[in-house]
Structures are given as C-alpha cells and as structure tokens.
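Below, in structure tokens: the form predicted alone, a single chain.
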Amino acid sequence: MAEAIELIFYYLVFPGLAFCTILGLVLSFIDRKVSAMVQWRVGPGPGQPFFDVVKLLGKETVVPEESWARGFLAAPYVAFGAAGLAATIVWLAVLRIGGSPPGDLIVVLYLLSIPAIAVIVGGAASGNPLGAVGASREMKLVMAYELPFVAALLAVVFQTEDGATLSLSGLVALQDQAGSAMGRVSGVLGFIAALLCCQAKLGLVPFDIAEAECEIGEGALIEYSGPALGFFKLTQAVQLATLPALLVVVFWGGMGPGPAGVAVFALKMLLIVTIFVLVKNTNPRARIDQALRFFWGPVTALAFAALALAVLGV
C-alpha cells in the first residue's frame, strides 16, 4: 500500500506531472523569450505561459457538431497522461530516485509516442477538412522521425562493453564508470539525430507541419478549445521538460551528485532548449514533403552510422 501511494505521488506530484508542468511552462517562457530577442521584441512576462492556460482552462470546450466526440474529447487527456507518465520515468532516472525506475527506454519512447497519436486522432476526430489534414500531416512526421529516434537512442545502449541495457538507470550507472556516451563518435552523431528528432517531437519549426497557422489555422488542433486546447498546451510543455532530460540522461549521463551535478545538469537542459530555439527562430516551415526526405535521408542516415559504429565498438 505504501509503495502504490509513493508511486502516485512520483506520477501526480514530483517528479512527475506537477513537477513536469511547472518546468515545462517555465521553459515554454525562456522559449519565448529568446525568441523574441532573437526578433528584437520585448517578449512576455514570465507568468505568461501560466496565465494562458489558466485562462484556456477556465473556457468552454466546444465540441463541433460533426465531429466523433468522445475520441475528439479523451485525445488532450489521454496525451497529457502519457506525456506525464513519461516524465515521470525519466526524471525518477534523472533524480536516480528509488533504484530503478518501473519502466525503461522502450517504455518511455512508447509514451513519447503517444501524444503525437493523440494529436492525429483528435484532429481525424473533429470533422473539419482543415484538422484531417493536419492529421495526416502528423502521422506522416511521426513515420518520419520516430525510426531514427529509437536507432539514435539505441546507439547509447549497444556502447556498453558488458552487455546491452535498457533501463534508464542502467545507462547512467554504466556512464558513470566508463563516462558519458558524448565521448565517442557514436554518442554524438546520435546525439545529433535524437536532437533533430525531438524539435519534431516538439513540434517546432521547422516541424511545425501539422499545426502550420497560417496555411491551415492550426491544423489537427483547429476545433480544440477550451480545457480540451489547453491539456495539448500541457502535454507540449510536459514534453519540453521530458525530452531534453532524456537526451542528458541518455547521451550525457544525467545529473551529477551534489549541488554542481545539479548546476551542470541544468546548463546541459538549457543548452539543449536553447538549440531548440535558435533552429526554430533561424529556419522557415518545412513541407511535409521535405521533412519526410530529411528524416528519411540524413538523420536515419546518422542515426543508423551511430547505431553500426556502437554496435561494431568503434
């Protein structure tokens, strides 16, 4: 009984969900910031993220009159679970809380996975034209970048001399000894590819594809308003939290002990957000086209180089 209350408390509160949210937001404002100091504007106060969803959440869900209701309305919830129930896992790994966490890469990357299933089958749902094609814009992105995701990934766990391991705690135990995957070829070619990967996880430009204001007025989320709009707003921000912390725990052996681990895993979780930032400021909206031969061509490409040099033990 006590561990089943200790595991709801990881998932609801810290580090989990609240947690994951609160973090989330606050890098959704430096996102912003940047952004506009890239642009030369002022930019928004740092309530601002908080105060947008707050005011979506206090709004009415309008459900369209043709859409397939209860999927168009369980999709934002069933994300935002997902998305949360992830987090929890990588940062129990990042926190190197209670051993090791109850679930490993594989698992994570099938709850990563999912919001971006969420998204297709909200917008499919909705019965607007403008939100089909949005979700299929989504589905193909997620064809796109998911298989040289895993493969970036998987480069990390074939370095280990004594044997593959999948669990998150293991990866950083193993780095610990033999020191972080960022120090051969391997590492940061995949290091490349993940991150290339998650800016489309993320949904920023130049991946912005399926969502594309001002060609389809939001895409796959154009029908969403309302509590509904906004748990895809947290489920995005849940994930800028998840997504950098797995790259660090993967790639760069997640946080040190000790105040400096902490400062040091900090800087790497900004630096990571911050090339987040700077390739969406510093590139137009790609096709969905070109984005398929991107993902298709060059990431698989360095994605699988990684994955053979670690396999071969270069």
The other form holds:
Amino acid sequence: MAEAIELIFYYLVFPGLAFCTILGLVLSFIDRKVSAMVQWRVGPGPGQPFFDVVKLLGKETVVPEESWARGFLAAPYVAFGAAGLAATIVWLAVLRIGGSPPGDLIVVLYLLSIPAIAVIVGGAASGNPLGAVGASREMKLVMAYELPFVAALLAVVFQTEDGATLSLSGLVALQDQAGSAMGRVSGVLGFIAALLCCQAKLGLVPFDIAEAECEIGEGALIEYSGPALGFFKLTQAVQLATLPALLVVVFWGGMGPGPAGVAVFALKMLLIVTIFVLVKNTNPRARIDQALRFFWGPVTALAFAALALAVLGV
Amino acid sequence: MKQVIRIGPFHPLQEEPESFLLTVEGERVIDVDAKLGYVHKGLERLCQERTYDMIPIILERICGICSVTHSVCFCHAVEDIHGVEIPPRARYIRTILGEMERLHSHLLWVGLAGHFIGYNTVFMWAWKYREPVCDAFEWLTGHRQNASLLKVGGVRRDLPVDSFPAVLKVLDELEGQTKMLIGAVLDDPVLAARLKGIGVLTPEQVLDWGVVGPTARASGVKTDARKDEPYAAYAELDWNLIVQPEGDVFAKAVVRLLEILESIRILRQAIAKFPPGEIDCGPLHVPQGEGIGRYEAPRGEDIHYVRSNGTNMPSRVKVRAPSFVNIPSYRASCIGGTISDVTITLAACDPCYSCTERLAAVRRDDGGPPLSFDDLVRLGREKTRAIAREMGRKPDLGLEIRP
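Next, report the structure of the form predicted together with its partner chain; the form predicted alone has already been given.
Now the full complex is given, and it begins with the chain already shown.
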C-alpha cells in the first residue's frame, strides 16, 4: 500500500506531472525571454507562461460539430498523461531514486511518441481541413525523426561491450564508472543527432511544420480551445522539461551528489534549452519534404555512424 | 482527395481581411480563388463630394502604408487635366516623401515575409530598422504616416531643411543595416531552400497578367513609372532600375532589398540638390476634362483617373492600385506549389487589400436586380433579431423596420 502511494506521488507530484509542468513552464519562460533578447524585444515577465495556462484552463472548450468529439477531447489528456509518465521515469533516473526496471529506455521512447500521436488523432478528429493537413504533417514528421532518435540513443547503449543495458539508471551507473558517453566520438555524434530530433519532437522552428501558424493556423491544434488546448500546451511544457533531461542522462551522466551536482545538471539542461532556442531563432521554417529529406538523410546517417562507431568501441 | 482550404478572411498570414480558397490534393495546391471586398470604404464616392483641396487628404487613407502614393497620384491626374508644371522645390519634396515611403514599405515587407516563413528574428530586426525611417518621416513632415502634405499644384508645407542632417544620418545607418540583411538573406541556405524556385512568374506571364512593380521587375521585366514616364525629380537624379531575372520569391526579396539601397541613393541626391523657391503654384481652377496620374508606389504602378466637370469637385475619381493587378497573378504563380510555398507566394507581391478593395456588386442567384441599401438594412436587422431570439434575448432591440 505504502509503495503504491509512493508511486502515485512520484507520478502526480514529484518528479512527475506537477514538478515537470512547473519546470517546463519555467523553461518555456527562458525560451521566450532568450527569443526576445535575440529579437531586440523586452519579452514577457516570469509569470507569463503560468498566466497563459491559467487563462486557457478557465475558458470554454468549443467542440466543432463536424468533429469526432470523444477522440477530439481525449487527445490532449492522453498526451499529458503519457508525457507525465515519461517525465516521471526520466526524472527518477536523474534523481537516482530507486533502481529503474530493465528496459525503461524503450518504455520512455514509446511514451514520448504518444503526445505526437495524440496530436495526430486530435487534428484528424477535429473535422477541419487545416487540422487534417497539420495531422498529416505531424505524422510525416514522426516517421522522419523517430528512427534517427532511437539509433542515436542506442549508440550509447552499445558503447559498453559487456553489461550493455537498456535501463536509464543502468546507463547512469555505467557513466559514473566509465565517464560520460560524450567523452567518445560516438557519444558526441549521437548527441548531435538526438538534439536535432528533439528540436522536431518539441515542435520548434525549423520543424514547427505541423503547427505552422502562418500557413495552416496551428494545424492540428486549430480547433482546440480552453482546457483542451491548455493541456496540449502543458504537454509541450512537460516535454520541454523531459527531453533535455533525457539527453543529459543518456549522453552526459546523471545528477551528481549535493548542491554542486544539482547546479551542474541544471547548467547542462539550460545549455541544451538555449541551443534549442538559438536554432529556433536563426532559421526559417523548413518545408515538410525538406524536413523528411533532412532527417532521413544527414541525421540518420549521423545517428548510424554513431551507432557503428559505438559498436567498434570508438 | 480534393479539399478546399480557406486562408482568411481572418488568418495569421495576413493582417487584413481577405479570403483565398486553395483547392488542395494532400499538400499540393491545384486551384486558387480569391475573395476580396471585406474592407470596402467607399472613398471614390466620397471624393466626388469633396473639393480638389480636400481630396489628397482623403486619399492618404486608402492605404495604411502608402500615404504619399495615392495623394501624389491624384495630384498627377488633376495636374494632367490642368497642364500645370509644379515648382522644382515641390517636385523634390514629393521625391523625398515618396522614397522615404518606399524605404519603410520595403522594410515592412521584409519583416512580414520573414514572419510568414517562421523566421521571427528577421521580422523583428527589419521592423526595428524601419522605426528610425518613420521617425525621420516625422522630423520631415510632423507625422510618421498621413502627413497631409500634398495638394494639387505643389505641396502644402515646406520641409524643415535643418532636419536634413539627422535624416542623412538615419540613411547612413540604414544602409549598413540593409547590407547586413542582404548578406544574411543571400547566404542563408535554409532561406534559399525555402524561397528559390518557388512561385515563379515568367516574363510572359508578367505581361499576360499585367503584373507591375517589384513583382514584375523580379521576373526581368523593366517596368517602373519613375523611368517610363519620369515625374517629380526622378529624371534629374542618377539611379538604377533593379531587375532580377529569376521570377521566384527569392528574386522578389532581392529586388526589394536592393531597391532600399537605391532609394537611399535617390534620397541623398535629392537632399543634396534640394532647390530653393516656391512650393506650390497658387490657386488653380481645374477646367473641364479628364486626366490620368501615374505613380510608382512601393508595390508597383498606381494609376488614378480623374474626370472634371469644371466645378471645384471632380465628377469621378477612379483608383487602380498596384495590388489590384498583382493579386490575379496568383493563378499563375501559386498553382502547383505546396501549401507552404503558396502562403509565402501569396505574400510575395506585397499585396495591399486595403488599396484594392472597391465596390463589389454581388450577383443574385435568381437573376434579380442587386440589393438596394434599404434591402441590406432590412436583412441585417432580420438577422440581428434571429440571433437575439436564438440566444433567448428580447427579440426587439428597439430597431424599427422602415416601411
């Protein structure tokens, strides 16, 4: 019983939904502030992401007549729940709480793709042609980035000949002994490939093709309003708190002991988020066919090069 | 599967209400239709009830950006009826105003184009560079927009000569910033991938559709009212016509960016040669007759037609804004592209719907006569009542239907 309560606490409060939502909103404030600095604007105050979500949660959700209402309304909550579960698993490994079960890396990969699938379902269910276009773009994008993302993460798994593990805490423990995966060429290549995939997973420019405000008016999210839209925004926040942490855990070692360890980990996360923001602000949006060619060409090649080098022990 | 995607009447792509119906198969656009007429203002009609002195001030309100364009163009048309030559100082003032307007209009487009392809940094930077130009406009005329400076036969007020050094300083800074922007645009591989070969208009299509302005010049067609029929001081100044051969969206961006540098060159010469003398040629009596005014607006050639009946009010003023002929060319440039390409192509001719809107007469399905003003009022009230009933409010809103 106590164990069950502990697990529920992990999932709902810390380090799961509540913690990652707040952390994600803080990171999205950093995103907005850094963007503003790049663009010579003042930018929002630190409370703005929170106000935005609170405002959305207090509004009415309008369900279009042509939509498949059940799927349309379920999608954001499924996305949020799955993102929260992925966040819990990643952050438990970060904080070294308990030993994660074998193979949780694979579970995280599946969970992380559920929000994208929820967007596809929600967009297709909305009954809006622009939503359908957004959904089809999201689908193509998922197919584009999933393969290199998995290959890049596997590069780290194959770095160790004996004791290869698919468990996140196992990877952290291995890096504690043998130094971070980024210490090797294969780790660096894999990190770069995974970073590019995360840019697309987070829907940031140049890969915000599925939302593309000026082309298809937020695409799959076009018909969403109120709490349903708010939960999609919260899902994005949770992902923003999860993906950088996953990258750090897999490629760059876990959190060290004491305040110094926390500070170093926070700096690593901030660095990754800053890279996302700078890439976002120095590129125009790619076209969907260009994104496909980019991920299936150079990024996949990079990820598989990392995998091959890892197997060779470089 | 064919689908119709609506861009507009309210859409983040455009800041004005207009509607484009894209027929798509997947992402590929196979047909384009435009529906305009959402912001008809009735300005042509209004001009028939105002004197020649008042009209330039009304016509400044046709467009939110080209405040100089339409009033100068109207003045050209009336001066054409009269046959009057305006004094040199007035010609130079009109040149300076027109080129300042071209500067801020082209910078505005560069920013918007960046925004449309998701490059918000370019959007913010271009608009930041535009800001001092508007300030300089204010130093020269007292207003950032709509300076009410034009009148038939000259200009209304002189420019403050002591503000010229500050204006020149703004131009110097803008030259460096524009060169930086040109470098950033020409060297960016992602921008090239997005814009090159997109929305191509061949020179033949430009002539077929009657396309004007930078949109035509980006297809290698040398058309510019400033060269074809020089007005104001353009014949006395040394400047080049910017032409690019490719005809795609990238070429249109390059033409506009290079035209900014050319405008800076024109402005420097106009300020250096600024002549002394009168700024207008006194009261004019406009005789009976008709006249045509041509003017190279930032978006292309603007044409005004004015018919005078010998009184102090024109009997007809007709405005043909450049966007009016550029918008139909979408059928040549957009069909065959993807939705991503079409959105930037729609923006590439720098359309101004506010300029383009004229009276739209709607044909009735039953072939009857068009609805009268009273019919429209009646229909509007009936609809208001129906909505009120639907919402459970008191159906009578205190409006009486005229018998």
